[in-house]
Amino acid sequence: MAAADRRIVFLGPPNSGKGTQAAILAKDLGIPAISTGEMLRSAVAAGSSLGDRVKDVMTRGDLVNDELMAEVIRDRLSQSDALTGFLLDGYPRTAVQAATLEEILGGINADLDDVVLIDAPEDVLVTRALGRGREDDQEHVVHERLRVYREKTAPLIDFYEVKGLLRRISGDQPIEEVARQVKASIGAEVG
């Protein structure tokens, strides 16, 4: 399988390093890293229609509803740079979103190749979030995001494990080592 034919999802709690690792792997594979969180934060900052619709939800640390996220993802995956491969960071986050992603991919005769789970202990995740200094990284919001992750996203771990797609990586180690393990777990050249 050529690098450009890879469709990969990154799962893991907030601040586990998914975005960093998705960016590294996307560059190495030559496919786009699509961060729904970054797309939504940019929309809020730009004051766009989408940003207005999601701002309050994000400020509370809750998840944007499945229908709106499906609209965002369907649109992004239809863009030319994602037609032959992508890395998704931040989607799917619920069982409904996982089903929607399968439907979207089925519509283009494609399947996921790998689901990379990057995890770290909760105290590490909280410390990382508070150290970033983003406006929406208040301690109570961080804990709420982790609670929502455990409730809504963690069940996807079993969903993808049963399908044989899940690759588990500890995010509580140096970035370079996580990147090496991610590449090895999906069978990409490690270098």
Ligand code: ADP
Given for the second form:
Amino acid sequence: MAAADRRIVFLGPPNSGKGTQAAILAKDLGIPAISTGEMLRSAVAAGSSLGDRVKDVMTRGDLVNDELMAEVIRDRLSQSDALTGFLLDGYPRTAVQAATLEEILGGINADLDDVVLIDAPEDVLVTRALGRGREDDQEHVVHERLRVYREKTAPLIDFYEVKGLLRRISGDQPIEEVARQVKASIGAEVG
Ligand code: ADP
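Let's compare: the form predicted on its own is above, so bring in the form predicted in complex with the named molecule.
First the chain shown before, then all remaining chains and molecules of the complex.
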């Protein structure tokens, strides 16, 4: 397998540090880090029609609907930089999205290589969120995002575990240590 030929999903609750780790690993592997949260936030900032459609849902800590996300992710994964490998941060977030991803991968005859779960105790997640200061980081929204994660996204942990793809890492450690464990867990020959 070529270094770039790698398809990875990052899973974890809000504020687990998965975005930070996704960026570090993608850079090391030379694959694009695709953060759906960032894509949506820039759409909102740009005032695009996508941005207008997702703004309110995001602000209240809820999930953008699966159909719209399917369009967003299909479009992004069809771009040339993602054809030989990618790291997804923030997708899939529901069982329906996981099925969409399988369908997209099936269409290009590819498989996921690893699903990295970065987790941390709930009190750590809440404390971090309150220090971050993003618009969707107000306390009631933080709790709503955690609730939505537990209800809609956490079931994906089992889904990927049965497939033998899950790599579990504690996000409650220094950034460098988490990064080291992430690399070791996927057998990356970097760093
Ligand atoms: P964090 O990394 O803090 O968990 P993100 O930056 O990934 O959060 O996402 C921010 C918001 O964008 C989410 O709360 C949600 O409203 C929306 N969003 C991002 N990805 C998805 C997705 N795959 N499905 C539905 N909504 C999404």
